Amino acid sequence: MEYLELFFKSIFIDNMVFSVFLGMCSYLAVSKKVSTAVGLGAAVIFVLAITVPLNWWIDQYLLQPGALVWLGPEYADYDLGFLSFIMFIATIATMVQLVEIVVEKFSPALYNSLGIFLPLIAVNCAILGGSLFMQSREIPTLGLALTYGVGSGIGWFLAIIAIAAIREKIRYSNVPPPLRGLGITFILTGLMAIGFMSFGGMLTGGEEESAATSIEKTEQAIQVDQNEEALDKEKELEENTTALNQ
């Protein structure tokens, strides 16, 4: 269930456009075209799945407090957390130049059609943000880290896919000519992700539920001890009736 709720919070509740609008650039300069959208899309679903996971290893072995310590008990007091956007940037770096080969090599059109867009990936900040909220939300297993990588990036992909659908069928649709371009798409982003807020509700009916079943327990338990602390004065002044008539 926690890699459950991970994931569905990735995609559509901490969505890396629509709640910390990470990676507008490539966001806005390729969702022009569906098909572009999705080459570009599944780069990143790709990129992310394999950094984030890494650099999970990498902080946890290599950079937190006390991670040298498998190196030896001299080791246990080093700190090398400064390293930390150096190592990650290197990890995406490589893993963006094995896509950009991989993509020229079997779609020689996409890699055309994404152009310098494509190697751009290495500076986009959806992609370092997701290994540095990793870092930041101190996700605890590896299999969380590649959840949480996967989520991010499928919720990057349904955003630029979302855009990319409306901003061609808009083309034929009266916009006012002040609105046409980046006007109109960045006010169709504010209002999808409006509409993505909606799902912050959707991971928390179970606690709502849990703190009102425990509101009613308390609220039952309350009644029972004014009841029997009411019992118990009705016995004394019987008690003390008795005694007064004897």
The other form holds:
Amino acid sequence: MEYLELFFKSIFIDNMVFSVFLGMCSYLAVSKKVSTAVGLGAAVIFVLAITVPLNWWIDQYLLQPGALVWLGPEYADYDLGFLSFIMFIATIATMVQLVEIVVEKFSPALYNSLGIFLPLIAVNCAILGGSLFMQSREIPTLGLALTYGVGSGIGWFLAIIAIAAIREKIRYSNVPPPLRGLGITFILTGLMAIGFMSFGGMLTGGEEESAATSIEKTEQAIQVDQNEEALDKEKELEENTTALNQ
Amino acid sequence: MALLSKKDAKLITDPLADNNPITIQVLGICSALAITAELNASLVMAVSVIFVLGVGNVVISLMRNIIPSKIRIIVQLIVVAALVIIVDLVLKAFAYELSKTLSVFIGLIITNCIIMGRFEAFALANGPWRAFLDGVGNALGYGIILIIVGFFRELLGSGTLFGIPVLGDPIAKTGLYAFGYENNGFMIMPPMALIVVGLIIWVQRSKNEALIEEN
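Let's compare: the form predicted on its own is above, so bring in the form predicted in complex with the partner chain.
Following is the full complex, with the preceding chain placed first.
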């Protein structure tokens, strides 16, 4: 239950893009086509799933106040917390490099689809943000850290695919010239973020609620969302056709 | 401005408007938007980025001939991370409340794309003085957008500027509130930051049509 709750919370409520604006640079730059967006999104899930647990481990056994106690009782007073930025970013940069080499060696097909995105990811705020939020929210166990990493990755993946699909469509719409490209993307993201705010109440209900009902709820929510999206698309098409007819 | 030749001055003034890092180059949005609900936080963020980018550009520019190009990303990240740790510790020591508000977003300056972007595009190819000007110019361009967004969000959202009420007291119904004005609480919500930036882009591009993108 705890895992499930954190999982859905990190996908919908604390969505990396829509509630904390992390990874916006690549989100805006690589969302012109759905196919590339899928590649980058998958790479982000992959790297977050590796770096968040790894950084959790580093945080627990090296950085927190008193974390060095496993070396011996005389180390109990050390607090290396100020080093966390440098440790996290170094871990991320090396892991990304390592993952790139390993993937290239063992799975050329995967490398061809993910490879070009991996270097981009070392400086993606969503990755460092995942580790920093993991630290500041004091996630208690390794399993939960992994859940959090995968969940935030999936949230980011959803966001970039949604915006890429909309941007592919909007190419056929008559956007005011000054808003074309970047401007309309910002406003669309803002509107989507308002939509995602409605997930805010999803997990505030009864604590004793069984896991099953909460899954059901989310599934419903997803379905509603998809329906809405489909409706929006229909509307857009209609508008286009009327514009064409005119 | 006798110190600056015309070419050097352009390094500072260009990023302020026509080559603004946020609205034109689309860099550094990540850490920018979440903290603009208050003007105070925006200002501190802007100053921190000016410091990190100015100093970082000089450091990278001084080391540009000895950094092996294969590991340059890691070297750059370490330089930024060290500078950001300084900023973080200074804030924790002198403005603890504010550093709580900014929370992880100070740390996220490390992955602010403006910084890596300027290191790659400018500091690796130019001398320290010009790199410094370029860094300060770009960070100022970034800061200006942050402050504009922060200004509107705080003014319309909570009726204050820097935490000082400027539109009167909403509870005692003085000032503008006496005429039935209400704060728009929605402005403080995160999505409005995106929409405000979108509107800024709209205004800027309708003034300067050369910036309009093709669809």
